[in-house]
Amino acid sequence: MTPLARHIATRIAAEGPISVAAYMEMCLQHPEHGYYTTRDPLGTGGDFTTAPEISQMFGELLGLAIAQAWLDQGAPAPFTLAELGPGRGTLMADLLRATARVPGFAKAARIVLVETSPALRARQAESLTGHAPDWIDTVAGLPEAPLFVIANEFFDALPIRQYQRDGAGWRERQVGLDDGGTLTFGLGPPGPVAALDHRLEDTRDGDTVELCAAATPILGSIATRIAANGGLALIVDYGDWRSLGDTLQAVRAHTPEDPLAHPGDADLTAHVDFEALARAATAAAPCLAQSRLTPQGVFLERLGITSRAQALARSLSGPALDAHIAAHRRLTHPDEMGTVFKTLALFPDQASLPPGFVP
């Protein structure tokens, strides 16, 4: 049993079962034993790999798309260039390199990173030497200015609550203890859940639906700033338009495992409900426009990833070329990240549709 597992078990023994959201919050953010507060989880030495770590092409193309949207909106200066959950800073570094020749872009940009992990802040500072980013803990600290923000694999790590349909009501899935004192899942008593009234139309008894309350204020802060000042939110994550089913998952050493097996030592995530993100944004700023939800592979192909891959391949050979080809496939192919990962853009309704999306 991990130190955090003992801590959680003690709390449950004293207070009773906890929500999946409370469990995720402790596993990921506990100040002494939390997954993100104690380590750099990325890369071959970590537990998972994100798109920016797979290939420089990902950050380059997203950066050029953001720069074009900035130009299309009149090149406002100054503006905030932000990233939520920037990992090692790889995406932002690739973005800034790719946009360095866009006239006025670098000079006008104030780089802001929304990051709570001390370990990852240190890695980001190394990756962005010479760029002087600012760090903030939450999106509430974002400046009131035109905002161009990227959230790549950010929302999947926010705590979720899970509910199982029971007649006209719902039973919350909780984390409790079995007779031997081991962490186990169970269900709370049935009752109505106002936030899920609209899901009674498309679910049946026994279906599981997930809610991410933590996403609502985040989208609200971003949406109001973009609606008032201009900008773009580009969200890339795995999930779909509407949540259905138990999608909670744990990964440790690049291998899936039981989410209750090693609290604090495994990454916990859940699929993103993009409809909920869009609803939260437009509730806060009704004038905000949204793109079609677009598979990552389609989005990157529209941005020209194949041409970029071919250009980079000309200087490669042997294992380096093989790795490059594999990275292109991993980012775009339907059997890899191309379909399960989706992209969504939020922008002012009077602005042009950002690159990579179609009406």
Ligand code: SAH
The other form holds:
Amino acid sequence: MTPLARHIATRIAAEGPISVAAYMEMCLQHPEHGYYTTRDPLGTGGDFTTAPEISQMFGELLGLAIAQAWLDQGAPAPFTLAELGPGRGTLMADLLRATARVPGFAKAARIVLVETSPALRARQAESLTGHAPDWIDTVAGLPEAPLFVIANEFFDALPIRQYQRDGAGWRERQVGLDDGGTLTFGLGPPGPVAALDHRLEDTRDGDTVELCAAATPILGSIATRIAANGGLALIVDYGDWRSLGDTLQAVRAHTPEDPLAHPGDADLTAHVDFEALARAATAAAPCLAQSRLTPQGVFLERLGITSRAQALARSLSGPALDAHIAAHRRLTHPDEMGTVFKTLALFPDQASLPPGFVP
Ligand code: SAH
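Moving on from the form predicted alone, please list the structure of the form predicted in complex with S-adenosyl-L-homocysteine.
Starting with the chain above, the whole complex follows.
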């Protein structure tokens, strides 16, 4: 048993079963034993890897898309250039290098990183030496200014609650203890859930749906700032339009495992429900426009990843060239990250569509 498993079991023994969200929150953010609080989980030596860690092309292309949207909106200065959950700071470093020659962009940008993990803040400081970013714990601390914000694999790390359809109501999936005192999943009593009323139309008995309450105020803060002052939110994650099914997953050392097996020592994520993100944004700021939900592979192709890959390939050979070709495929191919990962943009309705999206 991990120290956190003992802590969670003690709490359940005293208070009864807890929601999947409460379990995820403790696993990921517990101040002493939380997964993100205590380590840098990224890269080949860590538990999982992400698009910016696979290739510099990802951050470069997203950066140029952001800079083009900034130019299209009249190059407001100063503006906030923010990232949610920046990991090792690799995406932001690649973005800043690629946009360095966009006149006025770097000078006008105030870099703000929204990050809870002390371990990852230290990594980000190393990656961004010379750029003097500010760190904040939550989006509530974002300045009132034009906001250009990126979130890659951030929303999948937020805690979700799960509900199983039961007649005209729902039973919440919970974490409890079996007779031997080991963590186990169970179901709470059936009842109505107001936030799921609209799902009674498209689900059947036994179906599981997920709700990410933590995402709603985050989208609200971002949406109101972009609607009031201009800007763009670029959200990249794995998931789909509207959640269906149990998508909670644990990964440790690049291998999937039971989400209850190693609390605090495995990464826990759930697919992102982009419809819920878009609804939360437009509920807070009705005049905000949203892009089509676009597969990552299609998005990167439209931004010119293949030309960029060919340009970089010219100075590579041998194993480095093989790795570069594999990275291009990994980011874009439908059998790899190209289709599972999606991109959504939120922007003021009078602004032009950001690069990489079509009407
Ligand atoms: N975007 C990075 C890292 C993804 S991992 C990349 O693509 O490589 C998830 C990131 O979100 C980590 O930096 C983690 O510490 C951060 N994070 C997770 N939950 C958070 C929360 N509630 N508030 C702020 N940051 C959070």
